[in-house]
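The chain below stands alone and is given as structure tokens, in the form predicted alone.
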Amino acid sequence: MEIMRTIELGKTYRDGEKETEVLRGINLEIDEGEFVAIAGPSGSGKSTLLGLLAGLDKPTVGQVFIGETEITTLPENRLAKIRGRMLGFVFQSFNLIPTLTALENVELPLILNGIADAKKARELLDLVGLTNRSRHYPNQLSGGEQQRVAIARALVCDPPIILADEPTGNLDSKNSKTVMDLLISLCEEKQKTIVLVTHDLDFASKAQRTVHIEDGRIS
């Protein structure tokens, strides 16, 4: 069953009189429980596409659907509710709050939604293999551990879709493999839909399907 879809999606950035067309004519369908890699060289439009899929940016033309809902025309308050319910985010830069422990970072999305559930946060840290690091602060964790905390945080509200933007970009090969194996297991064992942006064709090959983008188009 389809969970995300785009129709003739395009994005153009304007700087004064200068226009830069970053994406054009993107038609993409992603099924529930599918692991899709979006691959392409730097500057090809991969991260821009992920931002449009997440509703973090508005397309110049075209439509984005999450489930049956077209998100491109929604006001921010409704869009925020859909993001909170449907999407989890993992970024290259981890984006952990330095003054919070690993456990507190994972629990934060729940608290922001009016839920205090440290037990669930601990269960997610256990899932990513960091039970014994729950009281550590980000600066006391390795890069790979920080990224696994970020993945636990993305999962804590149980969204069906995980959007990951170059999640291994700041990691060495060993930690990169750990993170990729974790994403694969989330798809296979938890039936999460994973959309991974990467420039690494080796990692892209581990997804169920790879979408190649070049010069703003699906090639």
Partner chain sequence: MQLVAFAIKTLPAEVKSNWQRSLIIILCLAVGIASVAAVKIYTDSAISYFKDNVKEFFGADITIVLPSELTNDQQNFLDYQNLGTLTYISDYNQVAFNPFNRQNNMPVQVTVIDPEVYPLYGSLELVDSSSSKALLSETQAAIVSASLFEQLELKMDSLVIVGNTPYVIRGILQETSVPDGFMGRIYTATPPQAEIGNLGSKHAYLKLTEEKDIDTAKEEIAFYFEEETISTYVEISSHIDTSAKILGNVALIASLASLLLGGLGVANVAQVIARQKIKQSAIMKCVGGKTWQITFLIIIQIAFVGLIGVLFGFALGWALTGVLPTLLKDIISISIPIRPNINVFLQVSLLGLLVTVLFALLPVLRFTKIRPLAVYRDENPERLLSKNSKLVTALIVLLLAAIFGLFIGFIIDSPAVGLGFAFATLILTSIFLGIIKLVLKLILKLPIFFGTSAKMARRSLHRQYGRTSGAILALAFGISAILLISFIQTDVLNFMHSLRDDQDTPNIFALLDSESGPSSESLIEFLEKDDRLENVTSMKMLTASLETVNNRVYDASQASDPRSSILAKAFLIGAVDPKNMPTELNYTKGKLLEQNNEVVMEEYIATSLGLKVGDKIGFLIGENLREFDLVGFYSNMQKGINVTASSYATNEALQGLNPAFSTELLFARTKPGIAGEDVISTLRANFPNLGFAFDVGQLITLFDTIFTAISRFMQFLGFFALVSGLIILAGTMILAKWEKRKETALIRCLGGTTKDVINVQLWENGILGVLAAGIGIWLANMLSMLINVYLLEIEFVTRPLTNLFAFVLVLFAVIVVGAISLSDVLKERPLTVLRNE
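Return one more block: the form predicted together with the partner chain, after the form predicted alone shown previously.
We keep it simple here and write out only the one chain, dropping partners and molecules.
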């Protein structure tokens, strides 16, 4: 059963009179519990596609559906609600908040989404093997640890979809493998839908399906 769908999705950036067409005619369907990799060279439009799937940006043309809801026309506050309930993000640069501890970073989505479950954040840190690092600030953690905190944060509201944008881009090979294994186990054991953006074909090959993007089109 499909959980995400795009219809003739396109995005053009305008800078003064100059127009750059980043994505065009993207038709994509992602099923519930599926692990999909979006692969392509740098500048091909992968991250833009992920941003449009998450409702972080508005498409120039086309539609994006999460479940039955078309998100392209929704106002920002409705989108925030959908992101909080349906989506979890993992970024290449971790994007943790530097003044919050690991535990507080994981707690943040719970608080913003009004979920009163104090134990949940600790459970998630336990899941990613960082129980003993919960009081540490991001600058006191290694890159791999920061990314695992980011994964815990992505999972804490129990969203059915995880969007991961180059999650191993800033990690060494050992930590990259740990993170990939974690994502795969989330898909297999917890039936999460994973959308992974990567330019690394080795990691892409671990997904159930790989969508190749080149010059803004699915190739």
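Residue numbers count along the first chain shown, from 1. Residues that one form lacks are left out of the comparison. Keep in mind it's a predicted model, so treat the numbers as computed, not measured. Note that the rigid core is defined as the largest set of C-alphas that superpose within 1.5 Å between two forms.
- Once the cores line up, the CA of D117 ends up 2 angstroms or more apart between these two forms.
- Shifted region between these two forms (3+ consecutive residues, every CA moving 2 Å or more on the core fit): 113 to 118 alone.
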